[in-house]
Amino acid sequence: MSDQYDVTFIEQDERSAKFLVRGITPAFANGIRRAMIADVPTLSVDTVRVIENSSVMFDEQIALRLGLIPLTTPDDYRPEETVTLAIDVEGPATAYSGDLVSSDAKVQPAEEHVPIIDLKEGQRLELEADAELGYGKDHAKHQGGVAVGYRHLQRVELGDERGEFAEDDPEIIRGVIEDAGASETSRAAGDGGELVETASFDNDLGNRYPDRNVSVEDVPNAFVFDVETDGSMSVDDLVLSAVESLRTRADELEDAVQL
């Protein structure tokens, strides 16, 4: 990213990110939403060839299957490769994702215990399954982004005392507050407040200052995203991938508008 946004990190790990981006305006902060959603490529299941299917579920029905099965995809991948997973199991017995077998070893399903059937005794799924690269515009198997989301970062002011006799009504907010009134140090000094998750205080302002009134306002061009993926890539290759593809996008459009 460029160094005109300031990013901070309030969650994170290998699937799942929680962050605040700073200077960057609410057409931009959808335009990366939508790319993590729609224009991050992922592998998946585009073609099954079945040799044996003896269960009592169509082959078209265990080809769904695991078309919606996440698999890990290195980025080196280009969109003219495919990479073969087989699997031969034999009831009674359940087949689960982590029975397909890779014909490469960067290529796995991003979980093992993804039920795809219960065999019965003498039942039995063999099969090879194609796997390409895809988007998520084109088809939602191909979403890496599952849940992805963003929203006004929040500043909370703190006003005076609350009389004796004030209405109790909850004051319900959601997501990650600024709280310009916990730190005058950090707001003198331009630093903004801390930042408070409102889960903390179960979303209720009443909570965090019982005995106070409080002013709350949307900061500019602040916005905290909630990231997850599907176990195909880390959310820092989602959101890396996706803020590419934007920098991509305006390339192309600069360059034709320049003809």
Second form
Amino acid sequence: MSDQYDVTFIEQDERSAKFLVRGITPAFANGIRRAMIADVPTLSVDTVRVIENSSVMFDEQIALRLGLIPLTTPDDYRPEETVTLAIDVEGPATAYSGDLVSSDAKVQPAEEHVPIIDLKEGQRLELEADAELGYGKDHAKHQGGVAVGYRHLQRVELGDERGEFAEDDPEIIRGVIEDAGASETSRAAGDGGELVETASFDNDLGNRYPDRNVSVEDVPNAFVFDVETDGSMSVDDLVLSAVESLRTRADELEDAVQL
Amino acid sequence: MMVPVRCFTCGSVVGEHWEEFKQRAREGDEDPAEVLDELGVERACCRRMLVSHKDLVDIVSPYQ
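Given the form predicted alone above, what does the protein look like in the form predicted together with its partner chain?
Up next: the whole complex, starting with the chain shown before.
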């Protein structure tokens, strides 16, 4: 396998991205996906010290909700390091994730408007919570990547004209296609063709090429990743730390089996 | 009771959209599908979290 991968971004945002990687094996693509879900550590509330909870929910339920709130995770934290967050809200009011006060300014709730508990007159929620750096493989609350997946890049080749009385069946495909038929110039230039998201023609190739026969095949070793994060880090950080964790573990294995 | 913080299936944070969704689609008369599209809640798994939710705090609180 080569050391250079060809990466093309199709969509890029702070919290979600779609990108094409060429030159990786299916096993490596799946390794990256799994690393993004399970092996990139994020901070999440783990231990809660309740001072007063007179709300309608039990302490444990509140603690679960706090754990699920994504916290921004700076990259200088080590596993088992903790940050303390405190909350004190008195009813009638709703306690939001934004009411959490953190001991480290860099660690903040990624979303401010997640309702934790609705407090009525005379009810109060006061507690301290310790957030811990943990891995997605230990608890889903530490998963930085949300709905991470990949698909083969598919190449569409145009065939001959469709017969006048041919059946008008839809040709449904999803993901991203490499459209070799779209322009002769791009094919001459040697690249596979224009990258088109299937959503742009309603996932039906019949809409894009109404009167042509088309053939669709997977492009070997080219994968389109679809990555979203829960807000604890940017997509760039998530993907890079996932790849880094793969590399670290590969190095560890190499060291371990050396004679 | 309270709206779930995350989607059960995919884990994306949906709780933050609840109050706007409730105000516009439940109490207001907007089409829930359009509100969800505007809020950026795309997947069916996340959409059902909000569509099928009912706040129970008001119902339970008198019996504390």
